[in-house]
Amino acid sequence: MNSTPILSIDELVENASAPDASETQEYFINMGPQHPATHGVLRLLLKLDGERVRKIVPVLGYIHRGIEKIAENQSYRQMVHLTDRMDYLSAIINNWGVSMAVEKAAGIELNPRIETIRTIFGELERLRSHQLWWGVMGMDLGAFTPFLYCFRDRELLNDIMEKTIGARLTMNYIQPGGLMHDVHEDFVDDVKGFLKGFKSTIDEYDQLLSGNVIFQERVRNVGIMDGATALDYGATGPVLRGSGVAYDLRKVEPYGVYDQVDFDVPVGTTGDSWDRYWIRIEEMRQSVRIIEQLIDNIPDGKHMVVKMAQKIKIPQGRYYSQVETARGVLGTWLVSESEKKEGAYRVHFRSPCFNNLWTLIPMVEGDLIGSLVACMASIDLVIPDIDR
């Protein structure tokens, strides 16, 4: 990896250079843990030379809740709800990821109805996540109006999903073996009505923010990261695709019914904050395209292929499954010590935001504080997904 070693806070302070007549004095400033641009409880220790960032040291753990250890003391059904407390903006996709891991290990076969509904809800969740990201990115860079627009549109999706799921944020709907219950009788009509209006809404987003000359100045050629560096850091999702790497699990390792729909994977060319922004705008259009192909063709069948009260046990061994969330690859790793135990011996989640966070270092070091804010917004961090 072509980067300087990451120093501890003590080492960073000890190695601070003393100024001479030709240098300005380097100093340290804390960005967080309650800074509004950190999207959660994250602390960045910055070593600055004027307004130029010389070093970034992320300090994690302020919202750590021991989710993986808690999951090891619950059954395979009970542990699912913990995942929507990690990346709460991709709650349903997180539920899907851990449910897939359990189903793969237990040999549970799903019917086409379950797979189709899961895919539709996964793309609705991606839309909700990208809507909020778009509004927050505008607000981070000084444009408050997009934040109001994104919540106006996001509430429409919340209403639709609440009818079926009963929640508006930490949604818990997908379970090993199927779905908690079938979709609401209004679901198909509500989704079609929303999509009809949202197509023009995405164009409105472009008109309001994408083409704004001030916004363009803040993101174009800012935070450039090439594909090799992104891969070195283990970046995934729009951060990786923004650097020119066309890797999307929905295409390369299809799950659900992604292999039955036609959609494109947007890929950046420069690897800057604009590319990461543009990719998410295009992904919203692709999500609409995917849902439109499925919403009138939901197969008949049961919404659960195992009994709700049935205990799920998996053979002894190690199992891994992964899904493409709104922020990248979420991997679920399960270790079963005994087929008799209704629960995992070891659980580990490979969260996308943890790896994506560290890409701030090659993006920003040597640039200005204002660029740091733009880059953080373009990465779309959710801090509970980092700490777990």
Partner chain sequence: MLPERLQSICELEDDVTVLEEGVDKPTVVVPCEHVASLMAALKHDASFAFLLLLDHTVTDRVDDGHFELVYQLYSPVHNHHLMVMTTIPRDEPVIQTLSHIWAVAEFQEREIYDMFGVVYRNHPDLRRLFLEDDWVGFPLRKDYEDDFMLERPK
Given for the second form:
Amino acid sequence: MNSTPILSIDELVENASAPDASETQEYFINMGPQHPATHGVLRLLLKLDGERVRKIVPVLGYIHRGIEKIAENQSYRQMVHLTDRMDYLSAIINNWGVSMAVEKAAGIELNPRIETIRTIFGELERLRSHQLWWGVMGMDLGAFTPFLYCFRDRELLNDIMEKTIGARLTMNYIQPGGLMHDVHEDFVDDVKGFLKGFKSTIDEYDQLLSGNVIFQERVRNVGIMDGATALDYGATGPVLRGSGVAYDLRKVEPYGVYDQVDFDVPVGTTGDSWDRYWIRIEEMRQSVRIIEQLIDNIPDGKHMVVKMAQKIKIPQGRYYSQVETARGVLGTWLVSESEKKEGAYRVHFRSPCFNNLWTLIPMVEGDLIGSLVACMASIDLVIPDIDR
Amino acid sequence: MLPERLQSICELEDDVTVLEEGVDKPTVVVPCEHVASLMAALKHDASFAFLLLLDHTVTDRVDDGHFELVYQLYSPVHNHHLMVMTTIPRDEPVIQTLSHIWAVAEFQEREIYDMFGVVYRNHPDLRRLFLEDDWVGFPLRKDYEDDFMLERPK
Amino acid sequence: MGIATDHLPGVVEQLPGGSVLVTSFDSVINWARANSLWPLAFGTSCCAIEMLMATGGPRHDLARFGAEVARPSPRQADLLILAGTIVKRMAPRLRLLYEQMAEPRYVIATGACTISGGPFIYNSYSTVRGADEVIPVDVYVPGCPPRPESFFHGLLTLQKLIKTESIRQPGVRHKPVLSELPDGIKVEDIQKEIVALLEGEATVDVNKAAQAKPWPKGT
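Alongside the form predicted alone that was just displayed, please also present the structure of the form predicted together with its partner chain.
Once more the chain from above appears, this time first in line as the rest of the complex follows.
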């Protein structure tokens, strides 16, 4: 009969740290749909090994409202308001996307005033979106103060938008053929006053969060993704630019008056969460730069080239057009069956968040669960934009 | 993208034709059995380098009895955009998956399967994406009917 | 609270002067309940930004009404703020969340989608037409999305409702109410204003066109 050999303490420790002895049982955990860090109703099914994420399965559809089906049964004007409620943090840019698709298809020529005002509002919306993201990213990583700062400044922007548009969140301002109303008489002064203060506010944001040691530890070298992987997973916007691919529609396929203004496209180097964070901070500075160049030079003209009462119809065919929202490329796919019908046969939205979401898989698999929250915050997801 | 480059796409695979009417982007039409091989060539050929699959969607041409599949490709290397179209019959909607070429195709195809019931052969995980697993029917098909859905009053 | 709310009324009320005591208890308990509502942040879409984030922000400051302790877990909350569309897939989860909340529990439905399905009623195969098809709602706050101020009005309406409760009838629910209008403003005034606005901007003068039309007599 074999007696078990008596081991020394050193041998015991060595045995205990052998790979098979430390292996833990893998288990599944549900994150969401009601979870504070998923910013809505995203559900992630996580396969965990201790605190390591082995597999992520996103489960979608908790806010799937069937927007594409609804839009097929509406006219081109009516369908604009649906896009507000997809990516509600860049509502104006979404309006712009679908309006531009209709205008291109119907061959409507806009005057420089409309294009300039659209660009200014688009950049204000980008500012507002990035600003909210900054506050929420801080909150996700355990710092509550950024949230208070971001809402302090967001309300200032809300006031400016409200004066012209009358809404605080779902704008429905940009319409096929122009703008809903002309800008408020105080608009130019308000924006100038806001920008004056906001330039130093971005530096304040920087001082408050960017240099924080805990924050740096949470985001630096976390969720590294190279450019090839980002492209493979269909990422666009700051997520793709963070991985070093300078794909910004405002530069490569300019629309609005982006070809007349001077701005830079910030690009990351390592592709970690820090790069994605830094790019959005830089984009805020670039947005300020763009608005400053345009705000004094708004040309005169009408705010509408197609009257509201006039029906818009587009010739038979297939149309695809894109805009750069705060999160990436929003594509609008329109199919028109006949020139007589005042509505599309098929509408499809290529939403940036739906495609960006999947980059979580290469980013986080094999990493800790705490990094998952940091990565999710750095992708900046809006769930109704995923589900539509 | 220049027209002569479009012609060279037609040489990559059999039966590829250029579509000029009714589209606003450079477009090629390909029979459904050649889609996967053409796409692989478009991605890996360095002179095209379509590294980004922007979008994939379907139009239900119920009167013609087929589904029209569309792929939007973009090349960040050369900065050009290409639309690839193909049709599959409505009563047998089967096509080869592209998930081995672009990772995001897996999820875009799952959405299409959910909404239109297009079956992708060799897909790693073909399940419903937005709707519950026990949902009956494919809601974005033009002939979809549902007791729950309300018609807009005229 | 169990003894005070469940057993006390039956015993105390039979004593001389007992109903005075119960009424005093009522007012104390209702005061405490109304001013320390702990909301469950249930934001599904756009309204979440306005209802749960902007109200918690520095300008509007939900803490003034004692309801700033937003909980992500239903077991620690007694006020369910519904902010956003409810779809078929979410409905069973919403029911589950509601049932997990501690009694007494209240529900505020904010925004058009939560009240009726809003812009997603027609031709949608998945939107539930109002959260009240799934769970009972106490106060409706209309808007798309409502302003933070109108949400506060809904919250104050709920506080008023709570203050009319009695421990004599535990668990009795109120009829659902629409978040009422501020003093001095009537629905008719708003309707008049909207009509004036629409007519002012319309290319056709509605009244003139209606009068010009030869209506058949006697109808």
